[in-house]
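Only one chain is included here, represented as structure tokens and corresponding to the form predicted on its own.
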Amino acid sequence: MIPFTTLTSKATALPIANIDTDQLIPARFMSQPRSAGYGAFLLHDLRHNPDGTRRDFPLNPPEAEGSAILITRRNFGCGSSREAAVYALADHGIRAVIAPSFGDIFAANSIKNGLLPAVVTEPDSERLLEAAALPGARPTTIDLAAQTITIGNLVVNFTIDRVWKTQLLEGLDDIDLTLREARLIEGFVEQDRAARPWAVPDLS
């Protein structure tokens, strides 16, 4: 997994809040491989009119490609626990997720793809949708060491579990997380075979 440090990029602000996993990507299409890119399903139904012509929608704007940061409300990610929302919003190139709350099992997963689930207070979160929508705005950088987030003159910190900072900044995953314990591991392992020798299988 790419480690990440600080990030520099265009933020688009996305003023909604209870955006759940199935309208970050409709169920439909799940069918597709993750190989073949999951990007262009992104918020496909919030994006797109029922005819496939593009809506006025946040995402949608010329000026808005190439950003890397969703800023957002509460609840982002609620409803189920499909991995592929996080894929759609990586393979879209989004690597950082700033609002006031998250659904867990959509947070974890965001961390096990190497992408940031930055939580703000409400208030917090309204500067930044304020900033980022402003015309011309300035790049909005995220140093996660720090736990700020900045806009121009606007800075704001962020909380993230002190475990997922670690794994971020890092570049670890759970395997490699676990690993990094495997002396400890082997120790026990030796400590209980000898303390319980009838619980080790005869495989002989």
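Just so it is clear, the model here is predicted, and its values are computed rather than measured. Each form is matched to the other, and the largest set of C-alpha atoms that superpose within 1.5 Å is called the rigid core. Numbering follows the first chain given and starts at 1. Compared with the form predicted in complex with the partner chain:
- Taking 2 Å as the criterion, Ala145 does not count as shifted between the two forms: its C-alpha moves by less than this amount when the rigid core is aligned.
- The rigid-core alignment places the CA of Ala17 less than 2 Å apart between the two forms.
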Contents of the next structure:
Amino acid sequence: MIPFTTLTSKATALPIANIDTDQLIPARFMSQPRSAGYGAFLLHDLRHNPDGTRRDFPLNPPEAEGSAILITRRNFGCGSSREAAVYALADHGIRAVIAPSFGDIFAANSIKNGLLPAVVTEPDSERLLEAAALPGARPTTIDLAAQTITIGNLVVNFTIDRVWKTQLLEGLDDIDLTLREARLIEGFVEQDRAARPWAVPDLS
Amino acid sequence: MPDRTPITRSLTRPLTLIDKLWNAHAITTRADGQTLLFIDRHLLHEGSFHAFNQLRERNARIARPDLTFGIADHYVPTRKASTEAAPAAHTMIAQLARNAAEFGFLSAGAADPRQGIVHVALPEQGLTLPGLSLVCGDSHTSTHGAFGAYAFGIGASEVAHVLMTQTLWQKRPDQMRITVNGTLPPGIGAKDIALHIIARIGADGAQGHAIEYAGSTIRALSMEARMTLCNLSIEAGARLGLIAPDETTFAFLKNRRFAPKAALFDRAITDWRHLTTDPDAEFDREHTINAPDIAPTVTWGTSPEQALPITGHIPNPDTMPDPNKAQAARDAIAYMDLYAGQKLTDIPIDRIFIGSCTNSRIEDLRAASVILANRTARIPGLVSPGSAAVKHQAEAEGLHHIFQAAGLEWADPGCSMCVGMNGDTVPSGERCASTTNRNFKGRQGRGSRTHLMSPAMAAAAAITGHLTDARLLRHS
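I've shown you the form predicted on its own. Could you give me the structure of the form predicted in complex with the partner chain?
Full complex below, order starting with the chain above.
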């Protein structure tokens, strides 16, 4: 996983609350292999008309191209646990989403893919939305260690779980960490067999 | 997520059920507060293929195939029409079967008599037990909390982690107790309780929390109703929702295929009786609801929090104090093609769907059939039982005749029109009265408009062609 330290990029303002993972990637695209890239599916039905032509939508105009930061409203990524929602964001080039709150599973999935879910207060999210949408807006800089977001003269703080912060900063992979705990896991299983003999199903 | 200091509760302090389950699965806790939890059951479906690709990249095996169970549900076509509409479905189902064979775990394919929606069919097999930890790559895994299990949905990377280690790193969630007391009015069910709660606390009202449902109303609920309630915890943003096990739970589990048997079952019950919240245990947040206050509840917008009693009217965004909520309401009213002040019962409906992991169990089908008996639907509708076993039971009771005589289509089990990825979709611009869990834009198909409600309410809408208070259609 690529570590996340600082990021400077154009930010796209998406002033919509409750963007669920069904909208981030409609289910009909989820049987595609990841190798083909999921970027084209991101917010597909909000970005396109049924005939495939592009709608007037914040991610569509040429000036949104290359934007690696999304600023949005509360409860981003609620709903389905589909990690494909994060794949769609990541493959589109998004490395950070700024919002007042996130769906829990979405936020956990983000960390696993090196995407930062930055939590700001509702007033700060409105300020950032406004600043990012100004014509000729300055680029947005996110400093994960300092937990700050800067657009021009506007500086706001964000929160993130401290464990997630470390994982992003160091690009740590959980599985390698866990495999080191193999003896502890074996010990737990051994003890648990006596404590809860009914917990393992009899498959015979 | 806000940075939360882990709550330390010493052993001498009273414990919640959530504490007890957490402690029973904690292998080790790191200095940073993350705890490695042992996972007792890992459920898989066709969508889990990304995780298997991660395993192959690492040349890894499944740590505990004996605790891993697959079932085909998301892509299973439920009728001939959907088979033709979803050519990718067959590939997805075959892929799960191949992964099961290669990695050596039990899996039920589309034709298996144990098949069904993962959150309906696996509890039927006795795989969900009180005191277990259980995960699945599906947000509605909270359903299994109905048994007093610590059950939550995870993403593909976490699925891969569980496959390889049978564990997950988690931070201890905040805890919320929702107490519902009193007798439910006739015709009111678990779906109404859940939508009532979500409307009250918001679609993110329980974010970062595990919920325990308690109170006399909850105690009186059947296992089917408890599963519906816990299922919808995620729609309030919760990590999971659970209910302490009791005699209702034990009676449901007795003699199920994979539940413990004989002396081991007795031993299990002895242990399970301790799975309750101690008196005086503290929660981070508490809500209390009075059951007689709950009316049949339907959603009008595009978030499950946009729900109202059927006797209500579409709200006026211009009078809402919160500007963001007003904007969301305006947007939802436009998408749903409604107007402020409109009576909910004046909203026309184009089709109904009865099914999904929320409301496709035998009791749900009975509740709908009570309304539909000797009546004709004015609009088309699809009824998809939650599992092969539910279908078999419903047919033994003759319920399928009631649905078919009313003019509704009786289909096979699967996620079907809840998720719209298997050919069962609501056409663009149409309005569906649905017993499912998400009224998100386009969830049931591009441009679809979804109103969530109970099976009885969906049945009532079928008969009249508009949203209808099912209490008015109950036979005396």
